[in-house]
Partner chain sequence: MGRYVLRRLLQMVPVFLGTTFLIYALVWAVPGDPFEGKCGERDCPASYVAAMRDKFNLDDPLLVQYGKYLLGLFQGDFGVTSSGLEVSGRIAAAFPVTVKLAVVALLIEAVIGITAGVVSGLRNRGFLDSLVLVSTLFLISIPVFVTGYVVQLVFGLQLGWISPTVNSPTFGNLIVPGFVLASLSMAYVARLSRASISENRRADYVRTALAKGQPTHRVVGVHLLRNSLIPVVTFLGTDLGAFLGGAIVTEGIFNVPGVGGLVFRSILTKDGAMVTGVVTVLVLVYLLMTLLVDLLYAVLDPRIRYD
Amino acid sequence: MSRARLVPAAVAVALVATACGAADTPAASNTDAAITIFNTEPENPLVPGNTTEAGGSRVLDPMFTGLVEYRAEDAQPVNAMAESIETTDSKVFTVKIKQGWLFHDGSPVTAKSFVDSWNWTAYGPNATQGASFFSQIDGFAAVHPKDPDGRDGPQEAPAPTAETLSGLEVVDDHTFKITLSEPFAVFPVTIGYEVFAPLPEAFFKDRLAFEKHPIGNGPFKYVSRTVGSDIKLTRNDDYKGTDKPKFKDLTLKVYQSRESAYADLVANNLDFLEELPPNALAGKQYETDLGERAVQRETLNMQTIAFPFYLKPYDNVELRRAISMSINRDEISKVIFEGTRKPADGWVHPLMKGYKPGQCGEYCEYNPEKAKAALAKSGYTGEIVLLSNTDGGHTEWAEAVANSIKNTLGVEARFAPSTSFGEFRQKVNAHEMTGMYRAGWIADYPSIENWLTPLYRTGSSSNDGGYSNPAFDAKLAEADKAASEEKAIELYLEAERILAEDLPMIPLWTQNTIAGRSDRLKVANLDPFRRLDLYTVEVA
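Will you show this chain by itself, using the form predicted on its own?
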């Protein structure tokens, strides 16, 4: 039997993105320098399998290196800790990892480090946010039984009948085998996401100690954390990867608002802010404030409004349609964002291979008459509330959206500012939302599947509102095991069309992200996932 060598870069994706705004590479840089970048407070302790939000991801990404990583220039996946990933059928994968790699505590990174980490994350009683990313691996139902009436129902999920995934097998110290329940050609692309990172034995011996002092295997290692203030990392000079940093210390400073971070950036007290707030975009003030220090590129993120399906009246599809058609996306982009946002017309990002324009149809188009007709059909006459955290530069657009709804539908609609991002996410995950709420998505990995499965499949990791449609789930399952990439894309697009009928989340806009750097950073680029590409940073 012949064996096909699987090269992740050739699988399922063809993202096209352009970068600009980088300064020239200096002749010499300060490799002992320290830099400070913007962050929001992480929602959870810093464990890869339990972190699926931006504030935690900015910390974990430089601390951990997975089997594959995504190239900053075009988001294509390439091997990182993986020496090879082989399959003949997209169902059984043999993974060989590179030898000689160490965790930050000096212990070796082995095949068991990956298998133990994945088993822990998938195990139902651990209640991790990343568990559903392992649902394609054989044996997931045994370690993570389905809750019969969902997370808000009175029944509890049955106890697991196994503690480890039957589809994971350690072959030797540097080889392990993955067996999926069905063929899934996209799987090798997914495993660069942080939830698939390895964990050291220290984690399993004393989890609480690990959470106080996380231990990774990446180019930066943990130094300290002051909750609500900052997290400090330093360069791992023993790092075996090729993406070695060109500076020493990294502080991720927690800000209560992007506006205050921007003030620090202008004053050169902050070295990088990956997305400027609306007050900097207004009238292109940033051009005056930053000049050549502005950095921009089109990034893989989308702003949305999510609905709590566990709360009336937001389970009413006609009301959701009325709200969506009452939002003048184009005007808000021009007035609030100086045209840097592009109105979204579906749930898949336009830069993804397979993107099809207009998938949302008329429900994502501003149409006052049809919006009013949908509201009348819904029978709802009460107030509409939009909730959002206020530390991410969301106030201006959220107020504009609420006003657009109010003026179009003639109902009371208001923006209700909430807490910091970390606390906001905790309330979202606890199903404590009291109205529709701000949401957004930055791609975990470059695949059309990543814009659908985690957000809308029943019980998935980021399906926070509790949307469920068996027909949509079935279509995704059909797409996952398609025989070819072309057929898979065709089926994923059919699944996206099902969302258009249900409108479980309102797509608002994608963006040309405008960031800013300090005078000290001579090279500082955005990556496709709207983060500072740390490995290009050079300090004067």
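Other form of same protein, the form predicted in complex with the partner chain, not the form predicted on its own:
Lone chain follows.
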């Protein structure tokens, strides 16, 4: 899905000015240029509702434009294909879409394109990855019945009793109604995700042909694919949106490793790599290699330490406070991450609309005295274990955190590594953790709600530690039902305050992502979702 072109003009001018150095008048950018950016091989067929991993998303994102798009500067949703999204009760939403938009094959984008696409993605037997995103729409249980014994159980999910979501209703060619099963104030924020993209008639006629040659409605259209080496897109000159790209051809090149992509980036053979490999970050090597070509910004992810509430002594709130106050976040982020991490002071990411600093209060600040006092109160004297997988470069900080706890509290604290992410996640899901463990979260959609509900609500999809607090759940429910987004944000912040008392997870730090661009790109910015913001790209 395309993201609206919105980097403040001042920044763009400043970048152009530095890039051109002494030149008095900056040369006009080359609007017919072709650029090549890093990609990984897509893991799934190229259908928006069935692609939630990065390799496929990088291809489909520029090809489809949804109802709303997230602005690159602050991740806020703005209307793209939607003319308006209106509601009076946060339960029924009336969506009007813009007229005159076409798919790349020339067929018009209508309300039906959205409704059909959503119905297809949500339908259980289609087995899409994105189905769960539609669970708030009325009638989801009928089209996507729950597996009675979970995904690993022997029983199969019962057959669906309906083929379409009862909560979706086409009013006319350019209007449709969405009815949710429960009021949900931030719903319009969630629909900027790719799985909510419209699909053309052609998809429903011949799915296999579509997968070979996807047809979207976005600013770029599909040209060709060489499996295992690259995918080529080109600018859609009939595009009706405001976010028109300033270059012509986009090649997404598949790399075997980030390291080889980095070598190409340094040699200016590759135009953009959105996350530099560890060998470039170590000792700030990229500063020597790239100089001004390094691109940095805060992105929507947060590192935390989660507690298994099913295991003693981690269910003891005083112990959790003691551990949190004994971690010297400032020093670790400076020494281990060389300043690319920013200590977190709450559970909501600072880039979110409504973010309030200091929500965690004193429990997220390094304070050896209070940490010792809290430990004494907890009455625990045994060993503290921190578990993490090591394949994502987690060893160094995990050891530093364990040492910080050990030195401050004077109890035995150790880091217990686990080799692969897959194995680690399997144990987390199976509630087999033998200590507190590394967790991280990347926002699905830029809402304060997404940083609370999935992680801490009783029985939520990603609440793997088993935290449960009825007061917190009640506050979330109240916020979901709020009539306006402002009111909802206020209530969500109150819910966040409840977390501070319980400390179900220790916020550690948020991340700055470091990317790199080639000499050819005059302007290239990262968006908060760790991708190249294609609409600000200017080629010299």
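Numbering follows the first chain given and starts at 1. Given the structure is predicted, the values throughout are model-derived calculations rather than measurements. Here, rigid core means the biggest group of C-alpha atoms that superpose within 1.5 Å across both forms.
The two rigid parts differ in orientation between these two forms, with the smaller turned by 34° against the larger.
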